[in-house]
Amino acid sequence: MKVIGFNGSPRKNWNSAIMLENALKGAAAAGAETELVHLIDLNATGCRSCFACKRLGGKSFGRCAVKDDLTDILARALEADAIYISAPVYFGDVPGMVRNLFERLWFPGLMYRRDGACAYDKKVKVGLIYTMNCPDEHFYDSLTGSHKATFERFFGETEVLCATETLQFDNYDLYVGDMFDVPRRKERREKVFPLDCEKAFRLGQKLAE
């Protein structure tokens, strides 16, 4: 069992990264071989609309033809048994580098066929983890639902996990942030975030079993 995890946050040791690390620990506990990729370290773009992935008889048919830091990693992801992607939500969407990853994973699988057939012949389990500053009542279910549906179309079983009202800073006194209830945020960090991390561990374990 091979699992590859993508950290879609520019921070390597904060909310999204911590959640992903717990998911990968869960996968490892289930006996999986895991790999962690920080997208911020890569020089990569999104889809370039070259359509090489759809050219009949082409050497890149069904695969992304773009050559950059994502090329070999995407090949490993498509060969894996499970893919975990953890990302913060900024302005109602994932960061650009995560969207780039989505495009490079999704578009080569899309065939313009009437029967809706996919170019990928292997099912890969997907775990989508989101961290966000907003409270539960403002949860971006339309965003996560759209991502889930698209991954299910091309890869198969996909599960979503979200952590809300996450802590933005170590020390709020150093930043503009008086709109936040800081004591509440810190309390959630101590009491709720560990539970979110446990959920991430269980999710990682479940998908790797």
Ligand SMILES: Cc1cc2nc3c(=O)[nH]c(=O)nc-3n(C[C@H](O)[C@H](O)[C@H](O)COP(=O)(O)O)c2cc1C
Contents of the next structure:
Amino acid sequence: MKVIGFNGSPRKNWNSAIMLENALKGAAAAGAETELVHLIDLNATGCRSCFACKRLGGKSFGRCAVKDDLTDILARALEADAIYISAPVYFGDVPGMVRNLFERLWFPGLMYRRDGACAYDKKVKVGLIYTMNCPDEHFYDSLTGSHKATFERFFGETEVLCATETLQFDNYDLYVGDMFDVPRRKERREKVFPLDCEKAFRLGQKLAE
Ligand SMILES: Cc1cc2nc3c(=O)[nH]c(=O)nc-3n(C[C@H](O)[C@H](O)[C@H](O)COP(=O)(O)O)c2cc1C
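Could I have the structure of this protein in the form predicted together with this ligand, to go alongside the form predicted alone above?
So here's everything in the complex, that chain up top.
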């Protein structure tokens, strides 16, 4: 059992990364071999619309032909049994580097066929984790629902987990703005975030079983 996890936050040790680490610990507890990739370390783009992945008889059929830092990692992801992706919400969406990953994972699986058949012959389970300022994860239902539907189309069983009202900075006094209820944020960091991390652990464990 192999699980590859992608941290889609530029911060390597904050909310999204911590949630992902917990999911990977859960996978390891289920006996999986795990790998963690920080997308921020990679020099990579999204789909370049070369269509090499769809070329009749082409050597890259069903695979992304773009050569960059994601190339080998994508190959490992398609061989893995589960993929976990943890990302902050940025302006109601995922950060660009996560979107790049999505395009590179999804598009080679898409064949322009009426029966909707997918170029991937292997099922891979997917765990999608989102962290956000927003108090209600359902605010982003259409975003997470559309990601889940697309992963289920190309990969397999997909689970979504959200951590809301995350602590964005250590010290809110250093930054402009008065929209946050800072004592509440700190309390949530102490009391709710550990529960979110436990949920991430269980999600990681379940998908790896
Ligand atoms: C550029 C940027 C845009 C953001 N946009 C949103 C947003 O639209 N909705 C939201 O709930 N939080 C938003 N946030 C807050 C982050 O999603 C939240 O703090 C998240 O937990 C950060 O993840 P990290 O700690 O792993 O970096 C934004 C943060 C940044 C830096």
